[in-house]
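So this first bit is one chain, no partners, the form predicted on its own, shown in structure tokens.
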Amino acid sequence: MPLRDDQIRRYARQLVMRDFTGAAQECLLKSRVLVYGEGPPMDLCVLYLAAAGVGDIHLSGVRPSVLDLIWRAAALNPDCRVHEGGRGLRPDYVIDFAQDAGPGAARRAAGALRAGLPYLKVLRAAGAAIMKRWREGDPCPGCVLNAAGLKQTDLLNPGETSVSGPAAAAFATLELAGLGVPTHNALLMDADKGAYRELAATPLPECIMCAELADGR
């Protein structure tokens, strides 16, 4: 269905971007995104997805202020619908903000890959954020964390890394609109220094989680 006049005005700022056509915007309006986890970066991600015109956003995880976020997204963009829970959902994209790089994260990545779903993982630690779009053959989240020189305990005090929320929304928006897939390697974002670099993450020797991730596919 072609965009209405009010929608053309609403999305004018991105429709003037190179390669961002009306058809790309229509893809966003029809898409369903599952956002897992909690925290300020997740809230910002949801609001940016809503502003971009993602049609349906489903929230999974413990959220004491879920109604407030649903109302804010609806006020920001009437085209967007935010739902609590994702049971039985077949999303077009999964964004995982859970502060977990262990077995749970590996199983979620394996499940998404097995179902053929794009899966973007965001980890925050010590004023930095790691973002990775998983693909077949990639190492487990724990090995990605190790490539950044970090440990599981570093995830307990992530600091202010809300920049990862808008960045994750941008990654998802571009892919859902058919304008490209994020880089194969993990991206390390240093919020304090404003620096970005790719992580050449590889499985650690004898990593059980990497083996389970591969077997789960």
Contents of the next structure:
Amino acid sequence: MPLRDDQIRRYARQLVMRDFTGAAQECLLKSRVLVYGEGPPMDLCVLYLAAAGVGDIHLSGVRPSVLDLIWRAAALNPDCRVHEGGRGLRPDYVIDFAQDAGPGAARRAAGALRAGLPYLKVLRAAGAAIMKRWREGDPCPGCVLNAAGLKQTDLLNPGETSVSGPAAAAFATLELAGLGVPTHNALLMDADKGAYRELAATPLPECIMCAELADGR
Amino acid sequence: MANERSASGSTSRKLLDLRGEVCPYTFVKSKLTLEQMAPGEELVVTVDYEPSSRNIPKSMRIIGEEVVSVAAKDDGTWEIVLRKA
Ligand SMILES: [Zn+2]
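After the form predicted on its own, can we look at the form predicted in complex with the partner chain?
Below is the whole assembly, all chains and molecules, this chain first.
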């Protein structure tokens, strides 16, 4: 269905880009994104996805602020519907903001890869955030965290690092619009310096979670 | 939107009247219209917002579309002829 005039006005700021065609915007409007986790960057990610015109956003897990977020997204863009819960859903994209780089995250990554779904993970530590779009053969989230020089305990007191929210939304938006994946390397965002760095991480032979991730394929 | 034959009679032309509209809508609407057209077809865009008369040709060249002509008319409008690449 071609874009309505009000939609062309609403999405004009991204439709000006050469490859962001009307067909790309229509893909985005039909897409379904499943989001895990909570926190300010996750809220921002949802609002950016809503503003970009993602059709349906499903929030997994119960959190007190979910109704507020649903109202804010609806007020931002009536084209976007935000839902509570994502059980049994077949999404087009998975974004994981859960502050967990252990077995739970490895399981979600493996589940998404097995289902052929794009899986984007965000982890926050004090003053830094890591974002990575997983693909086959990649190490487990714990090993990526390790490659960034961080430990599981660094995730316990995350800074705001809100930039990771819009950054994740931009990754998902581009891929859902059919414009490709900006990078599969882990992106390390230094919130203090405002600097970005790409990390290439490889699976560790002795890591059980890396092995399980590889087995999941 | 209307269709007409060009002066040569060989290529089909589409007309897009964007009087009363401003940037960035004028460029985006022109871009989306070109996306629906076949290579070589021409689109004649009419605007009455002066910045659009400069921004549409500039942006079209950036995204690789051909700008055939830009003409200021006596009635305070501009006619921009684009050809789908
Ligand atoms: Zn590992």
